[in-house]
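Next comes just one chain, in structure tokens: the form predicted on its own.
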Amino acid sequence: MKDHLDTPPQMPLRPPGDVMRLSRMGSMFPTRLSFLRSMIWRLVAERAVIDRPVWEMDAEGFGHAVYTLALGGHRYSLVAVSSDLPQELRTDRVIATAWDSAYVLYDGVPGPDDITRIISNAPLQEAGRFCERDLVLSRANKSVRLFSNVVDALRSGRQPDARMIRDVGYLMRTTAVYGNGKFGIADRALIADRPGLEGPFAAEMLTVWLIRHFTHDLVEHVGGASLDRALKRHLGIGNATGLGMAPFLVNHPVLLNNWMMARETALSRVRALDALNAAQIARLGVLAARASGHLTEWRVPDADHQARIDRLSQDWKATQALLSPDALSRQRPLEAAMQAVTACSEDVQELMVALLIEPFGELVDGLSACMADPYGPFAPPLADTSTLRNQIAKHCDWALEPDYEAHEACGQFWYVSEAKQEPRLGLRFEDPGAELESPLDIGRRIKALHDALPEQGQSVSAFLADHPEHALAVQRVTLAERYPYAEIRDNLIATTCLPIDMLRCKLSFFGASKFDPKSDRWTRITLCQGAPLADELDAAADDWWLPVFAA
């Protein structure tokens, strides 16, 4: 961080006790600090050019392709493999063993032997063999209805159904984008210091954007004609994400803190603006209207979630008056807008947060450099158990509230499936396996630590020598003061815990929109919708927050 004399004025940050609740985390929207936006900035800054040295596709679009680009002084390549997938094997579930397409982001430009190896192994995914030159492994399935519609239209000499493109929004959806050593690919440490890939999930976001580019090329190849540019721009890349993503936020407390801290600091800076100029006022009005249009286009099959979207859409229309030219011409107008929505739903509040941050890149974009965790957790050790008790009272009182012995407060347990090595959530009093529970019950562990502390103070090391089972809880309490947004301040084993809230929080930092929950444990989303195409990486490429369809 810069010296405090160079830091823009800011209002007090919203308290972690308000921000770090599941219901609010499950109401978050993407912001300009999202990792996908940061990647696009970098590509624009470097005037990246995408080359396609290999295109070996048959008439039906089965074969392989290679895309290359330079970023931060290194070259990277996406190797894409398109397969003929029988309908009976088509599923987005983790039990799948075959997919329409598979991908590897390769470190460098692959030679013929590398391409042959990847073509053989990428479609196998976890059953394949990979090496340290393979940075990201992914797979995707077609939106069969839309892909076929676009192909049929192009083959008949016309553009596809614009309404279907608006409603679906992608030609393919990924069902996994693996990084950081998964299944033998490169560990994150090998690329963490490289310019352009130093940010969180940067390699994965680059992969997703290149996959989107491949899906456009593929459908035009099979259709034998070019898509209208506006239609193409609205075709993002879908994603189907389940429980596997949720524990990450618990297992990486410093990263979670840094993401949230950056977002909350950005909000506090724009809230502190004393006055806005005419251009800023006009921009906020445009974005408010765009958000309304985006909500109108956000349609999902689930009736309950659609009702929630409809309520938000209606509430947002009423809220837009807070962003009228008259309201925004007053003193501290953005602070007034945030204060006014505190009486509204968390959905409205978090939409307002994302919108208010959007026009003020010069104030907030530098915060994206603070969202990684290059050094790991650090906090001075606590002197004794009396200090430990005080820290719990000061920072972890939320963990002491539940009665974890009550069935509803401990009715679920997290574990890792033996078959797929993926996180799962079981019912403690119905399902077997609770003895293999993963340590995501941070609140319960902190309360157990609190109850075990001696009346008379002793050194923390002596306490842990007698009670090693409390080591994780001691670590989390020790981190709490330095990293105030590190903990989800809810009971993650309660029957009321909805993992979908954790998924939405993390996915919003990726840049996801149009959440389409299929249950409280997995969702579909859209990435890159409205994002610049490969030949549009210029200074005007950054205006695609919550895009609205325009054919």
Given for the second form:
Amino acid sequence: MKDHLDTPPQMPLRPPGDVMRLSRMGSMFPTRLSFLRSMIWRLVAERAVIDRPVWEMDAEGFGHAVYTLALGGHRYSLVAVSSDLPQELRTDRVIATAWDSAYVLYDGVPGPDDITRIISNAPLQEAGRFCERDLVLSRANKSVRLFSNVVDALRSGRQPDARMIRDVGYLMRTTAVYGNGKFGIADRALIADRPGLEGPFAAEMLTVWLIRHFTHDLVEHVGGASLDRALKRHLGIGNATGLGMAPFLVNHPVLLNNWMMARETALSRVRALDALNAAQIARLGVLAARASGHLTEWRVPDADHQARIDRLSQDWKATQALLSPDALSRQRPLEAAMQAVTACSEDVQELMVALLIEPFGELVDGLSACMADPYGPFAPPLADTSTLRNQIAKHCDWALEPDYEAHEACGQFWYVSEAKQEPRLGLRFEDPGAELESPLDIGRRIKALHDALPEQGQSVSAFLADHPEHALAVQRVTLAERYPYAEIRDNLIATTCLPIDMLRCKLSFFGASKFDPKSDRWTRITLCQGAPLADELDAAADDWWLPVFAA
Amino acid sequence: MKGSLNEVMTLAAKAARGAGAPPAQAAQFGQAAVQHLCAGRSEKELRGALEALPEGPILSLPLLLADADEGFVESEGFEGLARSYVEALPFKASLDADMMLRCDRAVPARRKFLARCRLSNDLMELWCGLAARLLVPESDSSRRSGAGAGLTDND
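Since the structure above is the form predicted on its own, I would like to see how the form predicted together with its partner chain looks, so please show that one next.
Below, the chain from earlier opens the complete complex, with every other chain and molecule after it.
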């Protein structure tokens, strides 16, 4: 850890057995350690200037544009391609083949040949071919009703309906943001040590923020007038995310550990604060009120989810008393606040976590440097099968609890569909394909390993020579000591498993808010809402945690 | 064909799974295959390893490297692939001309990354074919349960 030389005091970390449960992961909120926030700090620190050297758009907003900026001594460019998409082809699904707009984050400033190449390939997305100068590939569809409303208003010489901007929150939503070598783009390893791009998904977050900027320019171009600045700031960039994101958390245990460890360490540091000064107390009060306003503005069509938001909103009003100036003037006030919410819902608890971290950048921001995974799994091998058994008992007891033979404990299976190789979740006893199951059943595998271990200890490699099918479980158990937050401690093939919880966890680390679940396996979200605009990259602008509509 | 290291690694791992390797060993094969191709070693060994499943180096090489800090690596005719496996380890490790392994598991590997990885069209076709064995054919029910299902997106 970069800040190991002067580590602040901290309380004990919350135990992985509490933190790494699906229901809690599905209650997470963005924090100041979220990757979008880190990217914005970086842009602010460098006083980044966004140029637009190319703008070749017709009156209806179809054409291409190039944006460039310098970051950490390198130049990057977003090439944006806007197309006329027939309504019947507009779908958020991964299996779509055409989109309103397509994007490439390019390493450097593209010349005419590269621009031509990207214009040809980016709209093809997965069917295109890309090179190592292409860092990120993405696409986005319009929110047709809001985009049209804004255009109509601007063309009529007025500002658009503020209420609609508040309710929708974005002009376009991305349906994929590909990095790390997909379809021939650059491997992350090639750029992972560049200043500004060291953090997880940093290049993707830069792309998303630039896409948001492009959507503002595009609507103003087609509308023929400028949007009010406050309205524009509230227009983030939407995203539709499905099951493809869920296996990532299972397949990158060290990364998941590092994200969670940074967040939990941040919490433990602020909990250890003995006393707060007046400015900190006031700040917490402002943020608590802002969170309340944000919850009020968070409206979704799904009745169940709206009811959950409403409950949280109600509960939060009661919880705010814990953050009164009086309460916060006592000894170790943030520890007291966390203790007090242990009886509340996980939604309340996780909102409190995100809130308490927010005002204490000087204590926690250094932890963002620990969230990448530069080395991969790095744990010493276990001496023998007896040690393996002990490690399972010590760290993986959660995996031994379910009876995986019971239908409800194995009722779902993860697989990859032939259609665009989309990850999906099937019903084991109804759908075809269970024999081709993807290995996300970590808990079941650990239990099977445990049951297969010999009474007499032997070397792990001798055991695996006879039982090669248990190698994945051995790997995961081996990691458990060094990476305590690496494993989702739930049964991911149970009938009760809700993938949406995994999506929310990952998206909250990106910095997403306004989760708008469309089923238990895909969601829409908003990114960059309230974030600084391209001409607002100063320190004061980085105050957009759970934004409220300010128009 | 040339591609990114990650897409070649992922494809090789899927091919190994499609050919019958357990998931952990398949993933290790993917990592080794990238090192192998970047080092310009023979594709023949990569094919041979897949053909040897459910036995052979995809199962035996990870065991040889799993817990030994030093010792002789019996490569069973897959010397180049054994070197590729050693180069893919996350910690400092080397295999000398006599196939003697030396590891320092406390020190991360320092790897130089190439921008592109080259492989023949034949090998890619082989891998794609094996990887396709893992794909579940589209059905109405699976389509309905995918992300984004059941929604008009013109909103």
